[in-house]
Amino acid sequence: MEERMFLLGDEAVAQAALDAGVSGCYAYPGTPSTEILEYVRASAQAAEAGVVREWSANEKTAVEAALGMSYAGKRAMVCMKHVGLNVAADPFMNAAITGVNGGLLVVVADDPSMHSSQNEQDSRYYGHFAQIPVLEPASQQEAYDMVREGFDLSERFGVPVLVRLVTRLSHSRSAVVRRERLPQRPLKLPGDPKQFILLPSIARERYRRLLADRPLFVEEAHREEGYNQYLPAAESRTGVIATGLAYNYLRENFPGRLPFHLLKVSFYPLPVRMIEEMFGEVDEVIVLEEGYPYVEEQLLGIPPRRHPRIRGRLDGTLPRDGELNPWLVGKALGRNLPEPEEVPGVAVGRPPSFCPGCGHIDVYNALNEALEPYGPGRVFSDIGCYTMGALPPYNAINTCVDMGASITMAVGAADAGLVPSVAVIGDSTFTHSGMTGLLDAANKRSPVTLIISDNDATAMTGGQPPSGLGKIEQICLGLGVEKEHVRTIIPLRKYHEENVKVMKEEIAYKGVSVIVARRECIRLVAARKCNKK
């Protein structure tokens, strides 16, 4: 009897890989793609086979650990959300020329309207950049069924493979039906001892491997009874390409038989058979998609003989930005559809706040009033809980760009003549990609002020440790700070002044110094108290 589970998109995944006999999986959380890890570290299945299962500092190291898993021949997964994947860059990249030993899947959940980032940047354009497989699946059985396969495709073409998720699958449920569990790989080398050395000589050798073999994913992407479906209509003239979760967006306003011929694309790169058969066949073209309007600009540039009108996100027929929804897409298709109305509140809506108790409030205010006499806008702030003292009442931070930013764009507005220049970070995202910038301003004694607020959590996504727990000093040691200006605080309301006191001494030195402001986060304790009772 087949064994059916309920499961988020996310732990489709974390599932599939699992019953693929995957020995390792790492990650650094960020929603929406956090419950994959979680649900990894929670099984007992992957407690039982002995499954890896690790928060990794952040996306690149996370990405180099899966790759030497992999050149030991065993299958391996990493996860990340979207902007991660621009932290993991440089091995991802790389890892698509020295190819892999044993099976890779690089998951990346993206989030289109920014429910929880910075952009809406589209993960497809990187899959088409490194010139690897790309697996996009609609549903929360697609996500299990593509894991499984993903891992085969890796290891059948020598390549990573991406899996590409979005926030409504990653975080919607659905009934998932298993299949039978794999066991791990044994542990084995590569057949060619130089594959993973990239000199510029075995470098070029690999890429050009890597361009042969294309036009074996392409010849994937048309497999019959693949994750690419082409289904045309006899008295149609207008075609649909539906890719990944736009999909059930379609299927939602036409659940029955299709007036218009269908190209459902899951896999890339794009089946450029199938379009050019639709091509022949439609006077217009309507492209679904979650995310960029990455396939409505690779369709403009293929030339067939007749080549019919292009619609979608570039010309307006579908917004530009945003998530897609059954009401747009059934717009979109022409149907007769009356304006959505809004779902009436049971509460006035509120901007995001700090939970009551958080140790980020007595952070702001001592800081707003050290400030006091300097005037405002030196404040650099960094991704995390305390994001929100760009808020009222605090309004104490002035940036918020990147994961570590905070560090290096105050030694750049020092280095302009804004002095004295603050960063805020986090002890999470200071481990992550703070580092190397507090480096910088100890070799060149930068007049910053770092604040490290450390709650002992990476809290904003769920309260994963820290890669830095108990550390935070003596890594600012290491990088060079001086003994006197590495300085720890309690936030807490009762030791206001003697805070301030300290943040004003620190931020009047002509140097670098750091203040660690160390206070448990309040959730966890909260959590904790429950657990005894």
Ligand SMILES: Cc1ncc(C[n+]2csc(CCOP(=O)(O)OP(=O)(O)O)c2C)c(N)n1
The other form holds:
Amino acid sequence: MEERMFLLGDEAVAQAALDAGVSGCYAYPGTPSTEILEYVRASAQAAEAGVVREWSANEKTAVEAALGMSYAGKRAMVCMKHVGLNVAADPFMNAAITGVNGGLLVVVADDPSMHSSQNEQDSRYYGHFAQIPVLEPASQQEAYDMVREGFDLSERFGVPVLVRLVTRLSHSRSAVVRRERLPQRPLKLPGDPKQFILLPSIARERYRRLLADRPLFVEEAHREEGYNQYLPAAESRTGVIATGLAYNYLRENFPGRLPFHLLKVSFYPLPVRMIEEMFGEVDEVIVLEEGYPYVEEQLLGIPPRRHPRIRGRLDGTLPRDGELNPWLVGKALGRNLPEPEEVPGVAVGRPPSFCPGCGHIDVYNALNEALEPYGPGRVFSDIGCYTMGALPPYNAINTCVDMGASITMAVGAADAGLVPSVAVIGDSTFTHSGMTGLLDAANKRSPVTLIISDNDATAMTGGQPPSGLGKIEQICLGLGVEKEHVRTIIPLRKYHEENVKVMKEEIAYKGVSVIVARRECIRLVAARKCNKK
Amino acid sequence: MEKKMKTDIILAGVGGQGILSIAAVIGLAAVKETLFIKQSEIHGMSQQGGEVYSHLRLSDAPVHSDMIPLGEADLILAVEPLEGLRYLPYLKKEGWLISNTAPVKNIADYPDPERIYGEIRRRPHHLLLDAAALAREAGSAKAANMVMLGAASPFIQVKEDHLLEAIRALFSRKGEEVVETNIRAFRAGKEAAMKKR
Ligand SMILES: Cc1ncc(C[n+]2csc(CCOP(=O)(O)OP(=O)(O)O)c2C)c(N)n1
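I would like to compare: after the form predicted on its own, may I see the structure of the form predicted together with this ligand?
Full complex below, order starting with the chain above.
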């Protein structure tokens, strides 16, 4: 009997990988991708099959570990949020050149409209940049099927395959039909012992092979009953190209027979012949895609603009930024939909805020007092729960850019003469990409103070176990921070005066100092008590 | 195939109020009835006592969009009164707004609750009930979410038996007492709603 499960898009990805015989899943948490590895970690099937399933220190180490698993002949999956792929871009780009041995899937969840992110970058460009196939599922079932088949594709083509998710798919549940389970692959070295040695002479050869294989990817884009479907319509001069989730919004507006030619795209590179065929039938093409106008830009090419007219996010048919929704798509396709009602003025926003009793609060209260004599504008922070220090009443930080940027920006600002400069970072962010910045600072004896607000968790994304494992002070010492200037405090109100004093001393010091403010995340403490009951 | 019957519901509240448990109960019940279902949740930043919402779509035909189209929701179920107002652009003209009266005032500029109730009362179809009080009577203030689910149950196209079964399944891990409290809360919510309708 067919087995049906009720799964989030993220969970469908995880279940599919397990059913496809994956041997290792690697990830660093990040909304909206976190639930993929959480599902694998909680899965009895994964435990029984001995699947490796650990949180990595960051996305780069995760991709590299997955590539190592693939080198050894086994199937591997690595998951991250969109900005994580920036951190992992180096191994990602180069894995396209080495190619794979066991199938390798890179699953990236984009966050258009920035529900919980710094930007809304579109990962399809990364797939394009690396010149590898990209899969963009529209539903939970497609996510399951595409991950399952993605491993086959990766092995057949010998390259990593990118799977692009978006928030509304990652975090939406629907029924998913499972397929039979496949066994894991045996340990097996690559057939060509030089495949993974990217010395220029070998890399050139590998790259030419990637280029030579491109037509195979394009053929796959046209496969009958494949991922991309062209449905011509009699008597219409309009074409619609709908990618990924945008296809659902189209169907929401036109559940029955479509009054225009449709090209549904879920696999890239684009199916050029299908597009040419559509172009021959129509006067205009409306492009519906979640994220950047990636397909639209390719269709427009370089001016002069040709027949047919291309419409989408670039000519104002759809908004240039932000998520699509059924209403926007309906309007773009010419439906006469009423304007939505407005939100009553009384419904003020409810921004996220610190949990009552959170240790970060005590850190900022002490820091604001310690910095009082120096004036504003000198606190460089990072990404995590502690970023809420930017909000009133604290107004305690001045930057939040990318993971690890607190310490390095503080060094640069100190170089420019902003002394003292202070950096505030979380423990998980520190081990993700703060350590190398601290090495720079220690080597040049930069006059900065780093506060590591250590709650022993990756709290922002739901409290995943951190990578520091009680070694934070040792790491700082090892990187060259002087022993007298690695201090540890407990961020509690009753130690406020003491903590202010420690901060004042270290801020006044003209070299690198680190203050580890350590108190466990209040929410995890509460959750533990609740589970014990 | 055109949709014959559908219920589009927006669940709204604040992190920690158990919005996703309501979604899980309805989801479990709907799966028993071979309905098509999509349920989207917003996670992440919302863990810190911020806004939480879920779009829940039930239908006897395939559901396409994970998000409910603007102006097409049949029901907004608000476990916090201010939070329900935020999603009014999604509600049909004749749609129901069912709201708890108990505010969660974790922001400095929380408006006068009377102004919020005023907005709710302007809807042609609305239901206001003090879920917090009913939940306490049922045995636990935490069960306000199940009070609200009970109040909304007559509007949701799944059988009450299936909802109750789903509540049992969801809370069984926490012991029989918790299960019974939540079922009492559900019944109290339903009764209060039937009286007011
Ligand atoms: C490159 C990258 N990966 C992942 C994320 C998602 N993310 C944002 S904050 C955070 C956790 C930060 O944990 P920590 O530094 O310990 O701070 P806490 O939230 O515990 O205070 C993560 C994983 C991101 N924004 N960028």
